[in-house]
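Read the single chain below, which is given as structure tokens and is the form predicted on its own.
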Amino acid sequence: MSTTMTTSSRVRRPLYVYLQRPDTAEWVVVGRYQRDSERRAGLYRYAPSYAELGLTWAIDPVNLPFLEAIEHIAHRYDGLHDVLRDASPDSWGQLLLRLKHDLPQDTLPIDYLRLAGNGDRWGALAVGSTPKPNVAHLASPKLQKLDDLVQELLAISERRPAVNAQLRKHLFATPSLGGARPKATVQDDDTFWLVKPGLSTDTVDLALLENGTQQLGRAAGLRFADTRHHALVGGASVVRVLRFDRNGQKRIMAVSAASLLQIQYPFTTDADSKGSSYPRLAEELRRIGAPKDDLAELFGRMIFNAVVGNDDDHPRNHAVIFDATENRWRLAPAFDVVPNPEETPKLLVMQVSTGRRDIDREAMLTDYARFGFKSRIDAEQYMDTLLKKIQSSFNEIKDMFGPDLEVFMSDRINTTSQRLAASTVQSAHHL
């Protein structure tokens, strides 16, 4: 919701936002942000230097319009606008902070915002106490330091003495990066790719069910970050997501979805939970200028975390990036699919339809229309033809899992496929 208010005394020094242009990747001061501690309310106005350029960008296309004099009031996250929240750390990133700078557990989200550093932020934003620009180089390590790196970022997450203080440092320098557990950034030549290693406390390898499930989508015909799976001396298991949000050096905006349907995730509220909705996110791909291509893409998505049994599946798990060549916002490639490897999940996080999390046929198809499909039949073509894709896609790439995943999804895979099948409920409403 934006608004407009009179700043006061009790409203902090500005906080300013720089943004690497879409177009030439200069860098420019596109607003301010300040903080009303007393009504916990943030404000962002779009700076003047970016209207007289003849800029006209939205950072946040959904909660922060562009809109010359206007002085947009974010409430959630006790004042901070969602795409600046999505550019702050989350879970590990917090946890890094918080070592470094001795903070307690109920440090502001501005706080963690400001103390992050701009070298790996999410996405193209940037934050200063100047007015001009000053935006470090990304420089991450090289993927030649995986196995450095990666047993640096077990350390910390066991609380254990550095292992390499350079690394540690560099870790610690660049925390902007989302998730509960450990990552980093590596540099593989002019591509950057996002390192999860997995942990001792797993009860299977979730880096090689990350990879396999990632790859099984892209094979499926589905629009999925890229991944590769490294096994490392020692034993650790670890895999690499490519990062949709950089190309070289050049960093691309983004915004969670979250962000787009105007809800708290983690939730906070029961209206929070009900806003998390499939069918209303592609109704914001629609509303946003994302091509209809990108609304079937979602329900296509929906229906693969329904087959492998991915419930965590919340808003934060979605984006949009800002596609240069095209000029609009498009649906990023999916990223953390990873099945639930306890139990088969009946419920997703997301709605699949208005009041329905259930994982079940008739909830997928019920909104058929927001997805863009003109009739419920073309909705069931497509399905069915995907369901079909991702047990012979599986099939391909089943060898990616290794033997005891390999057993586990397939199983999952034919289960949950058979549930959904039209032939199933068919012969379900003739008995």
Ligand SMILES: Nc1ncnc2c1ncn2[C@@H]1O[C@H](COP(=O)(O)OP(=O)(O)OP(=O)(O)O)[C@@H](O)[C@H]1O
Contents of the next structure:
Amino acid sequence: MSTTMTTSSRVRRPLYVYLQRPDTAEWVVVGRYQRDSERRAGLYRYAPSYAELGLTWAIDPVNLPFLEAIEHIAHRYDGLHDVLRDASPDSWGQLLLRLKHDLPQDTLPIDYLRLAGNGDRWGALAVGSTPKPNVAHLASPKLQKLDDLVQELLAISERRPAVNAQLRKHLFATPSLGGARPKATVQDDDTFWLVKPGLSTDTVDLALLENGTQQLGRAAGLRFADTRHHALVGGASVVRVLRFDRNGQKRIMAVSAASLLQIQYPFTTDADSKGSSYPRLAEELRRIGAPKDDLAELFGRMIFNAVVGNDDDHPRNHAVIFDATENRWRLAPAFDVVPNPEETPKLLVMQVSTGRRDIDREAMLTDYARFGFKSRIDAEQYMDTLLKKIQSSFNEIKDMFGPDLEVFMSDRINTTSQRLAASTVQSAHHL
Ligand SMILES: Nc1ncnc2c1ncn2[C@@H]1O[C@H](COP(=O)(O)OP(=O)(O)OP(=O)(O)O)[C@@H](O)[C@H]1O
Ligand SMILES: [Mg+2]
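For comparison with the form predicted on its own, produce the structure of the form predicted in complex with the ligand.
Then the entire complex follows, led off by the chain already shown.
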């Protein structure tokens, strides 16, 4: 394969896509991407060398099935394939890149992908301009540096000059993780954690709230990413979340639910918003070979979000990862589950059944079969057991919320659990 320097101005130089093999952890060229600016489309093709090695992992099991001779066309994200968009920054990382490179507000997704660097990308993909994988790894700051790291994140978010120039440089070189809030990765022994500090503009201690809620999900028996909370000396409150796309130094393939659902997020059309749905995601999980347990788990997370009032449950807040041991895609642990601190939401972002997003027992049970339940009674049993378990688990771990948030959470859980419980079921009412 030659590095074709195309003479046509509308087709840019190709970008090679690298994958860290799920089995041997070796980096290989998995494909080649090219953008056609005239058509505002992107073209992706699996590398012949990848096929020659006998490798067949799809980097996105829905949009980019492994088909050797096919040129896959992308139209979303200005022609960037969904899974490459997943490996790119969202608003926080995009801000870092605009500050670093003095970029305009309308910078293309492909440019954010290139500029974000491979040092600490989400998932197991990387990109580069050479047909040989060349992936620099940037060591994450150690946990002992948490204080300094948080100070630097806050300084950036408040547009203050660097407190620690070296850390700022590191943060600017590793902006690829998604999301809107300031974040960074720290290393604790051989585990990697996503660090999210509370901000002075927050009306409640969101880090404490996120930590408690993630711990509540775990205590209730759901598969939530593990977290720790730190109250730092300077008064900052910080949550760190165990990264599910890392196993030691090894990177794990990850794909967002937005990609699996074939929708652009942030939504740009009505179709994007309508396509964002839990039962549809359950069907995609089934289609890509995830076990039935994952479908029930997703149903459980939908109910959990309803109970705690997490209405930031958008399709970039769900993901799948490739499990090399089981050799199949699995629903990733739940992350970014944070109750709305301002008001008790009546709607979730994702549909709970066809055409409905309301936090309502009937709406959540209607599409039970799409979540893999054999009967409505099975789904009801699962739901009622979980509702009780969330209540009892809250009583066990409520201290983790601190006195103010404990009262807030207790009220929230009581209100919504009552609304969702069998005895108060109402005929499909609307808001
Ligand atoms: N535990 C984790 N392991 C691996 N990746 C994660 C983890 N938690 C979050 N991410 C990735 O980082 C992104 C941002 O994280 P998160 O959603 O927690 O941040 P946020 O800024 O609060 O997001 P939002 O914009 O949704 O409010 C996620 O969309 C996901 O891709
Ligand atoms: Mg998020």
